[in-house]
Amino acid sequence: MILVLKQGVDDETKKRIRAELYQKGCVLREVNGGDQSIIVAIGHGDLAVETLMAMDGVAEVIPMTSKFKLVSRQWHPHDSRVQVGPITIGGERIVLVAGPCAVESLDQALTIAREVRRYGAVLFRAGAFKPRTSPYSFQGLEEEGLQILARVREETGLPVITEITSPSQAALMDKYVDMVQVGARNMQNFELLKCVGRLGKPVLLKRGLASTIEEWLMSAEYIMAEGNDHVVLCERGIRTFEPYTRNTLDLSAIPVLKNLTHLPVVVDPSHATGIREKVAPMARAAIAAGADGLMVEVHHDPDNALSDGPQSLYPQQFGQLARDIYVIAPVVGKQLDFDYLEKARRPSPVQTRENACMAAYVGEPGGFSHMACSQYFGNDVQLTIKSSFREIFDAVAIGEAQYGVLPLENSLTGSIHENYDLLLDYDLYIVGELYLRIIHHLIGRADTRMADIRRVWSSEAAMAQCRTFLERHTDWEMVPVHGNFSAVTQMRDHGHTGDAAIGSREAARHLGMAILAESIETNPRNFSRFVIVGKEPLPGRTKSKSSIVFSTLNQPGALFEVMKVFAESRINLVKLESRPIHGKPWQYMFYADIEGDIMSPEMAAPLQIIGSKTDFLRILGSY
């Protein structure tokens, strides 16, 4: 049952319906929001809404209906998120989990780990006990693979993930390791997974050989029962008649799960699959399907693996399976972010001025760019909003914000040249990007109907963007208002029966709202790419791409021998641009992007040729 306490219901009289509660055997759980306060009540004893009711201090009981009370989105409607060391599992972010079977040897493991983490890769996971369909083949290093887990984090900063297949192996668990892995095989060895509750630790919870989404579930209660809320799901396949493969991926398992629980869910297509050509098609359709990150086994030599070498990904497959995932995770909402494990390890910069917040950007709490920061800095990060583009670039070169967050370009309407001009203005680089899909959605009360809504409100921009979608509803009065998050926070407070808005699914979720109709978009090819600016380059990381603004002599063939360094030297030119010198008729300013970090000694002789075939020439950064 869940028991929603009365208004500002004090201390003792809390106290009092808990040990009430935990008399008649529940397990309890409590959720505090401001001045009311809910209390979720599991066990055999008299549960009926009639006592409960009669409890002082208790509102109103609304019975749980599903067999899975804790894992349930009744009792905890919002996505769980789980952290593992500093990563976090579930909400924008995809993460890649990597790395061999099982753990062979220090050089094996940190040679692995190495590379999974250069191509991606946030979590490490390697089975030091090895549950065997043989008791004749290996059976891992036991306590020395998990001191061997433990080195290749300290050397690499990656979070470690081992399987444990029994309770007495708890202990070394707690010692070594950052997360706890069920394998299929125990999925309902409920001994185990009461001891892995008790635990504390984080758990892969990976589902059975053969068994339906409701046993899954009912065992991840079992761990959350015991107190341990912090569950991840793996779907791992399931066995059928199908030969092709090891086993059959039950992709379709995701959008159930999605519905039924607020527990994150990661897939591991190389036991889904047992083939490694078969890895990365599951594992893009995975993620095209809303899991929240993937479990993939990789080794550099897999012919002479000790387990699972013809499912294993060679590095350099999985690189590339990551830079699809890349191009794939924003058409869902969610981003790869390749510094994650950088930026979460890293200690914050210096801050030139007290309290200096994360990053500043121009919008409003659930708009497209308070998004774009969430995506890219997380959840848990002081964010500052400003007026204008120029409010951000001097809040970062005055120390009042760390970094800037700002739209560069939308695949449909083109550059956002304030912010190309800006870039030049100021000394600040950039450091990282993102893309964001712009999903527009009918957002309005839960109670209202389509055949009701007579006016809607909406950003003059959003307007333009679902013009199909508005076409159809002529008789529609439209109320343009300045902002997405405007929008749907006016027909909030302002909106009569029958009122609707057009906003992100992250401002219905804030405010409450309903979504009444998905992605009203005409285009659903509608993207943003977002820049981070600093006041200086960040240290330390893998860069990929690189900016940089030029200007050249002005005579014929100028921009085409510039060109042709760039050709010679097979650097991929990604995006080339112009724009008016200030003060300047008919002079511009080259703004392009290159694949590869400019900085590196292998640019720097093409560099050194450029800069001397061209009278102006900055780096915006490397990235």
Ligand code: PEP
The other form holds:
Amino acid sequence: MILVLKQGVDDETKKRIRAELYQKGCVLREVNGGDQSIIVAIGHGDLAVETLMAMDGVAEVIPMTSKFKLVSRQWHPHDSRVQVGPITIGGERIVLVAGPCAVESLDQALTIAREVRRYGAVLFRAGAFKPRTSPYSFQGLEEEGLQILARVREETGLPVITEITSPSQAALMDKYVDMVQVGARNMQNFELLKCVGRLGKPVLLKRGLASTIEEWLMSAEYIMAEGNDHVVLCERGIRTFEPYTRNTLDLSAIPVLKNLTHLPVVVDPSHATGIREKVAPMARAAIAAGADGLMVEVHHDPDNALSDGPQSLYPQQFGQLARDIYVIAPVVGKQLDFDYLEKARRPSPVQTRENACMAAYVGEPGGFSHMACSQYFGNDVQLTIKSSFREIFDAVAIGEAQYGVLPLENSLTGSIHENYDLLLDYDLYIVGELYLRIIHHLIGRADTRMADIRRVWSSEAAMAQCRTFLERHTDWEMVPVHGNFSAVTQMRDHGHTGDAAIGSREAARHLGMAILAESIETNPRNFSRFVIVGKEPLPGRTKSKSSIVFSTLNQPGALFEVMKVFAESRINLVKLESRPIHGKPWQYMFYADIEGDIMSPEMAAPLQIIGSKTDFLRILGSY
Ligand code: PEP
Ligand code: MN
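Could you give the coordinates for the form predicted together with this ligand, as opposed to the form predicted alone above?
The complete assembly is shown below, putting the previous chain first.
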């Protein structure tokens, strides 16, 4: 049962309700949002709506319709996020879990961990207790394997995950690892489920070889019923009649789960296919289908692996897969952040200071810049809104904000020149970038029909980007508004049925409005590129892209001379933009983006030559 409490109910009353339900033998969860609270009570079939309604402080009682309760989205409409060490699974960031099937030695585990970390993995997987089909196959290094995993975490900073095969291993798991995996063969081992529920560590629950989605969710329910909400579901293929792959990856389980449950979903394409060549295509498809992450087997010497060699990717193949995922993720509104582990592990010096925040942006909550911030930093960091781009630069320069988030260009409308100029005015670095897909929806009241619409509120930019759709409705009166979120807010506050607005899905959700027409932008390849600016370059991972700005000597072929250095050094130029130099008519600054890390030793020589061929050169950042 879901008990919706009366608005503003006091803590004393809540406590009384909880105590009464607890006495009835209920499992309880409480969600508080603003002055609205709900209590979820799961009993044994003897909870009558009337009795619960009669309780002081209860406004409404909604019976839960599905068999599964705590895992259900019915009481928890937002996606859950599961914390594993510093890493959050779920939300807008794709999480890559990688490692060998089994721990074989310290050297093997460390070698692979360093490789997968370099390519973007944020969690390390490897089995120490292996549930093998044959009793004569390698069974794992057991406690020694767990000790190796703890060493791997110490040396690489990667939190570690391993399979638990028996309740008797609980204490060892508690001592050595960050997350436990319940394997496919144990999905319905109820004593083990209860045990990991009580253990309280995050759990990766794999789908059974021949289990339905409902059975799988009931197993997750077992874990949660013990008080452990840190559950991640892992689709790893089910057994069908098809022999060409080891199992059949049930990709349709992803959207089904996303509808039924709030728990994060990751996909294991390695056990699903059993064949190295099939892993990357299915991994890409899984992310496109909405998975929150991937768990991939990787081995540096798969021919000699003690288990699952044929399905293990070589580290470079994993690296290529990560790059593909980086490109696919923005299409489905997510990001793969290669610096995530680095950032998550570093305590933020500014966050610990009072009144200081993580990042500053220009716009409105629920707007595109805000979405960029939450995709880059996660949802829990403190953000601040500024009214101009210059104020963002000021805030970062004086340490009021640790980072600034700035739109730099749009794939349809081009560069935002003001920010290019500001990059030059301030001594800040570009430390990251992010591509956000811009999708516009027509938003209105749930009871508004398309035929009723007379007036549409929208920003000028959104109107331009939805021109083809709007041309089909020339009778609509267009009301220009500053900002996409404002368009929806104003429509909601001042409009009637017959009014609609153009805005994002987040804006509609935030303001409780309905989407009347989906994805109405003319060109679906509508992306904005944001850069993250900070006071100092980020240490750590090798960077894959760099930005520089330079001006050339005022002589024939000067720009060509610089370009020649890039060409001869085989440096790939991915963008070149020119801006007039203030106070020097007809002279230009060139902003260039190149592939590779400009601070790396290989770049030192070409950079020096470029320096000699320019009269101004500054590195804006590598990321
Ligand atoms: C594993 O992850 O190594 C494993 C044994 O997986 P599954 O339980 O999905 O077969
Ligand atoms: Mn395996």
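Since we're looking at a predicted model, the values are computed, not measured. By rigid core we mean the largest C-alpha set that fits within 1.5 Å across both forms. Numbering follows the first chain given and starts at 1.
Comparing the forms between the two forms on their rigid core, the Cα displacement of T240 stays under 2 Å. Superposition on the rigid core between the two forms places the CA atom of K201 less than 2 Å from its counterpart.
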